[in-house]
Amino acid sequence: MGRWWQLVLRLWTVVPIWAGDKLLDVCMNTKHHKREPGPEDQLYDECTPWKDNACCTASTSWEAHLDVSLLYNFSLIHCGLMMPGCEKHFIQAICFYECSPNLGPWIRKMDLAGPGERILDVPLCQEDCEQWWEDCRTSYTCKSNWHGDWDWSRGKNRCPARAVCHPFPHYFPTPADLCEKIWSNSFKASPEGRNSGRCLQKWFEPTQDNPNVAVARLFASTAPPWEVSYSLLAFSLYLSFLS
């Protein structure tokens, strides 16, 4: 029995390292993501920062820039007015979601019984949330959560009945509200700045190295996958019961 306990202790030591590697350089299991990241030298406009290693195709990057995106038939301009600076932030956020291979530590299954995945609580740098909010203050929307409850009766999203269009600060009083509420906590407003190495940038200059690689590695090192942890825990409890 003593040798079994030694084996379990060694596994608990090795698993965080092995698990962290599984969370690096990966793509989500969704409709538009590639199975594995790789070079894409024809990425369009705001998606070009990921050209060296991307989870999106050139086609996906182009579709992300359309007024009514073919990716989801979703219109950013559902209230008739979105300033170009505000729209640019949303396109960058879509590119970040579709193209980044550095979201592994925050990928979660949509349904434990199904294949679909999403991201949850991705820590966006403070400057990213603040500038996004600032550039959208004079744009209009009718909802604080864009993930659901739209009127799709005409094939694209329209404001639901009795939903009133207001400037963004009405639905998002603070930058944190915008980052966290807009897509059901896909993002989390980090108090950390861009130079901290502890938050992700939703966009970066295409000429610079991807700063999110190191951040993903940091968070992955402390995030073993739940299925492995639970299996080891169950085995440990079984040995405890036998002893």
The other form holds:
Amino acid sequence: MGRWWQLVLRLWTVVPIWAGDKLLDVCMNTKHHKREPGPEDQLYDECTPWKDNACCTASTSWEAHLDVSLLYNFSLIHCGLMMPGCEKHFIQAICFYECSPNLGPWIRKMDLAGPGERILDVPLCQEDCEQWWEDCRTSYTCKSNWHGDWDWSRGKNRCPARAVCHPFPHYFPTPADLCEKIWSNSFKASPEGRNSGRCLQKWFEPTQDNPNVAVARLFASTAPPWEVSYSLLAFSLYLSFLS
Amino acid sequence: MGPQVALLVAALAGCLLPAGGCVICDQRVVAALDALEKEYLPTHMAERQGQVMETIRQTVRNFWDLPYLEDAFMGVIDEATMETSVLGFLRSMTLITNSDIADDTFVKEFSWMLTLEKAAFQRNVARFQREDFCPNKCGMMLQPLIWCSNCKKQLHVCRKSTDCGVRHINVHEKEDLVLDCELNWHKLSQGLTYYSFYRVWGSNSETLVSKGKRPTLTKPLVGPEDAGDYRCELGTVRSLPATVIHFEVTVLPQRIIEETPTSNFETEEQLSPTLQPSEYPKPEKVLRSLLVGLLIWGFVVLMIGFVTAVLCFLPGNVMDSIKSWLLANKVAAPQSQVPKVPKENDTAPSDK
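Would you generate the structure of this protein in the form predicted in complex with the partner chain, following the form predicted on its own above?
Shown next: the complete complex, the earlier chain at its head.
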């Protein structure tokens, strides 16, 4: 019976590692992402930090920089031109979303039927949300959730009829509101800081190594899939009853 | 009356300021409104200030509120559009303050003026948005713009494409190769640094040929070794270039020059490489010489005709006098020889 215990214990340690590997170095399954992450030497401007290992192509990185991104026909200028400092944060966020190979632990299926995927609750470091919010105070928008309810009648999203353009703080009173509500909880405002190793940066210096690799590994290993751990627990309990 | 008017004036001035207008960003407009508040209104407004003020306030609040549309208004304008709009607004304001109108007339005129100015501003901004906003058709331009919401002047990044295409250049041997990297919007962009020209070898290797403020590269007297790929780049203060243009240069055989050299002492190298082969003389020169020739011959013919007419049609006595004058000259010539002959006859008979 002792040998059974040992086997269960080994399974217990192996399974999380196996599950963890599938969450690292992966790309989401969407229209613009590559199948597998890899080096890209022609990434444009704000997307260059991911050149060593990226889920985006050179043309996707270019399109991430346009006021009306060709990626989703989404217009950042629905309430007029953004201030350059604010626009930069959005471009960085789009690069992060399109290029990062470290979002594995937060990838979810869009709906159970289709193949499409999205991210959910990616913990962004506190400085990232705060600087983004601060630099966008003088820019304008007309909605607090950018994922739905636009007027698409002219090909690009426009403010719906009763939505008035106000400065960002009107629709996003706090940095957490901005990070979380702008893309329906794709991001989460983490209370951790950049050097804690427990939150992701939406951008980093191109000369730096990608600091999100270690963070993704941490989140991948501490969270084994709950179905497997429950079944292991049940099995080990059954074994303990048998012995 | 004093404090009420002051309130009225303050309210009027106050309304124009935070409404997020564009023209209000200009110091001259602020000064003109201050003058209106402190100098004009105290002496020209008497009663019904509250109601009147509310009407003006409403008009003023809606002044700068334009819908956001890509071809009409994006919340930004450039310096030139600002200048045009400010000058127009100040002119209209001056017309009213110079007219010295007061009370109801003033309110009516001022409101009407604001309506007209709003329409003018809308037209100016629409023209700017259509024609001058991000005028580059390729590359990346840094355009200085003024944001109407907070009057800040910043550089907007106009991204159109990553590169500006390939140009095919043909040049004849021994002539000059000129690569021009300048596009018409370069002069309007800010944040530009240097034009760099590179010679491109294969897919991964380049050598820098020149770098500086001049947008053209000139290589005189090209030979076959100068054919190939070149690349020019206009740098910016950011990490990316504003413009990248590729050139594919083909060197064609030397052009045959048909006119002979003017001096036998000139060597081939000293001949100007840009000498044009003169297959025929220029058409203007031909025409000019023809014209001059015609004029000369016409004049000669005219003279001959004149002389002929004079000789044929002059009155008879004049002709006779001319003839006799001519004959007299002829008779005078042989007269000098006649006296010698009779002298010889006289001496002969005296000897008998």
